[in-house]
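In structure tokens, one chain follows: the form predicted alone.
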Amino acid sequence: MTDTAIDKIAQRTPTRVARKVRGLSDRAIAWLFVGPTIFLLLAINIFPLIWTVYLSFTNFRANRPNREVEWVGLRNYERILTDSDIWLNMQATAHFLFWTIVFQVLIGFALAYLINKKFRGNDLWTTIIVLPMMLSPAVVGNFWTFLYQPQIGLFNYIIAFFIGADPSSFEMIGSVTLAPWSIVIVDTWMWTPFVMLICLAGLRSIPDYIYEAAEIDRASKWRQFWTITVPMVLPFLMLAVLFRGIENFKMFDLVVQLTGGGPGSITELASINLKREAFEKWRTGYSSAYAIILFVTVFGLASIYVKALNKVKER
């Protein structure tokens, strides 16, 4: 904007408003601009949370808004914590969470370590590896559902080639034993590049002179890896685990597209079960208590983990 335009705006500003603006401090002007945004964030985030906490102590049903709402106290929380089916859902979530993080960290770090070595086609391979995380979970779910088909799916033929079995003799999605691993494989395929990029940033942040000093001291490559590379990349690895842990704890869309929580409820994660309680059974008060329990669990574990991460950074 030119000086002439600014002068025109200043001339058209009412005298009373101009005097008030001149009398404001820099902090007041900053709050004047930031205030509406903060108010909007509070309205979007804080109010729904408070409303959910209130509903968790009632028997409210969203499909029966005219029904008299009763205050049930901690009854919803007690029913959730003593429900064996919900604990099975939590076990399914823990299985999914643990193995996806293990595989993504190991494979992601290995890929980052290899790509960090300069070779021909480095940028091309990096782009190809990162492609899965650019796709929509719905697209990935449909794509892998086709690959998992026992009759025409490519995945069964690849596995059968290595183990010498009939491709139609096993079904990844329909098997109670294999279904939990099918969602682990897909999530690992999709989000390992994310972990790889974080690890790659950590590897490239290590100064070259540290390795040069280690070579002068005749430290082997193996010793350099364990005494220099791993300790200095560890904060980045822990950060990747934090991000993926939070995301996978609330995983929903990918698993719904793949298995829908089946067969039976073997892959029904906590988020899927919460959706069914809230929008299929319409137990709004009960599902609100369920959501609060999941929120407190994630928040508590993340807080403990962040403290551990900060201690590692301070070393």
Given for the second form:
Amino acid sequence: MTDTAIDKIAQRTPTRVARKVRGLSDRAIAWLFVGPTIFLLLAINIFPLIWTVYLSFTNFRANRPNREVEWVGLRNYERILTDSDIWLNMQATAHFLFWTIVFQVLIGFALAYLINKKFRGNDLWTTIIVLPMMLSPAVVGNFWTFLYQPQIGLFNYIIAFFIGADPSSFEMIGSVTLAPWSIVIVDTWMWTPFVMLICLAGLRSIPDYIYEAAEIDRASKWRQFWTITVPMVLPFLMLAVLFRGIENFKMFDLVVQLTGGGPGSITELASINLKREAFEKWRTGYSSAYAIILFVTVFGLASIYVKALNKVKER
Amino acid sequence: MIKRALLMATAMSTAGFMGANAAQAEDLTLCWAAWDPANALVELSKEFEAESGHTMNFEFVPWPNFADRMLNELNSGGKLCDLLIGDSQWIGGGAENGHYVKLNDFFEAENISMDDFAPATVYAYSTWPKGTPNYYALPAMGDANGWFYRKDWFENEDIRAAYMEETGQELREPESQQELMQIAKFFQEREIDGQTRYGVSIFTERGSEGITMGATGALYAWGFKYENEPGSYDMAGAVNSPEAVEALEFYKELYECCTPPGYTDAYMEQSLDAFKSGQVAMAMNWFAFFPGLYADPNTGGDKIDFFVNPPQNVAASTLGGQGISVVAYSDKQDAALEYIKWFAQPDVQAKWWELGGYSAHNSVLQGDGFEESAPFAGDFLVAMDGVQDFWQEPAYAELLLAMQKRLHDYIVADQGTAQEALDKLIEDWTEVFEDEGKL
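We have the form predicted alone; now please give the form predicted in complex with its partner chain.
To see the whole picture, the full complex is given below, headed by that same chain.
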């Protein structure tokens, strides 16, 4: 829009309105712009959070709106923290979180390191590698259940070919031992490209002259890797770990589609258990307390981690 | 005076006609699960549309999401469904939370008698509190968990001889749960027509209700009870009785010995697939699927036969089926009630059975030639005589999820013992009933 057009609009503005706007201070105008956003933030984020904290001290059930709501104090928190089944869910979550991050960081960094080298078909390979993360988790979960199928699943056939066993002699998602690893494998397959992209950004941000200086100083490739590449990519890697950690702590769709939390409750992550408590059993008060505990855990861990990340950046 | 009376009569008849016209304009939505009988109901309801002028719409939800979707709808006071064919276990919540319209006055006004329906179905699908004459649904679809098997294999002389040699007994429809396992073991990994076959497909699903519906088939046959005294919520000694422990151990062994590989999360669809693909010799599923199975061109007809859940200590089957209710939040309750009135008619019920629905009306079940009307009709009658249902309490979802977890942990994930699973189940259920204020 040209100045002339703006001038025309200004001329068309009724004098009464123009005077009012002219009379507003900069601060008032700032509030005018920021106000709606703050209102939405309060309505959508802050109020539900406060309401959840309140509900966590009650026996409220969303499916019984007419039932009297009783204040139960810390009973919900006490029940959750002393429930051995919930600690098993936490263990399953920790196992999933730890191993997915380890594999994704190692493989993601290795892939980024390879892709960063200039070779023919580099762009094509990058595109192929990032394809899995473009898929819907529900779709990924669904087709991996077929890949893991003991009788017809491709995964079983490939593994059986290498270990010389019958494909139907093991069950990835039906076995207590293998099921936790089956979800780790799928998440790693899907999200390693994300870590790779972040690492790639880190690798490409390292100026060539640093390596040239190292070459002049006759530093070996091994030494260049450990003293230049790794330290300079580390903040990026830590950022990737933070993103993946937060994402996987609340992992739901992929695992539900893949194992439904089974066999038994072996892969029932905290988020799956929380959903069952909140929207299948309708224990709203109890599940609010559960959600608050998970929130505090993630928030606490993320805060500590961000501090560590800032320290690494400052170095 | 006569003129006035005539005017009044004309006005009243016009109003009545307009009322009827207004009723004809109603668009009714009936909600149910997406499965074979639902298609039969669509066909059947065309007659209602023609007779009443109402338009019928249908909202069919796949079984794994059916309870979640519909209970959320009811809990939120949604107006999606005017009529709901809800699971038998929802009746307590439907009644106590005011989701369903109480039908007593309507039944009385329209001369619909509950005595015209099979007592087991009235008890299970219509009444709350259980067994009292407070009706919240009309029995719509009788159902129970039954079994079917490869009749052609059972009649094959070579297979029969091999079975006789292995067990010293005739190969026949199992007459006890133990015999069922013996037959399943015989077929497990047996080569038939050049392919490896397996013993049974049973319910092992974790997410909704599968493993509970499957395992209760064994539990009830061993004499399982939920309470020592009905209505007492006194569960210790009943839920974890020695018979219950034995039944659960049986079901676990059946799962371990005789199901196809990877059969860790299987319910209705998987059971049907396993049978239709020729993988298994026997399978459990709801009677509702039997017409479709019999009609299957590959494994139906003379290749299939059916049997009731075999007894062990007692003859008993897991109840399925549903009643049809009017949703209290519907704005079209009059038209919805009109549908129920139409559906309750004996000739409509007879057609319902013909199309593949399981009528619970005595005129159909006790009619001449009913047992011969389908190869599974006689079994259906036997099964419905001994059906038992899960808790129908308002907190049924919590009770069910607890049982799903404890059974799957023990049977599929091999965690702990049957005794521990049932002991923990009592703890879970006690907590639920305490929260409900019933203990």
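Positions refer to the first chain, counted from 1. Values in this document were obtained by computation on a predicted structure and should not be read as measured data. We call the rigid core whatever largest set of C-alpha positions still superposes within 1.5 Å between the two forms.
Relative to the superposed core, Trp31 undergoes a C-alpha shift of no less than 2 Å between the two forms.
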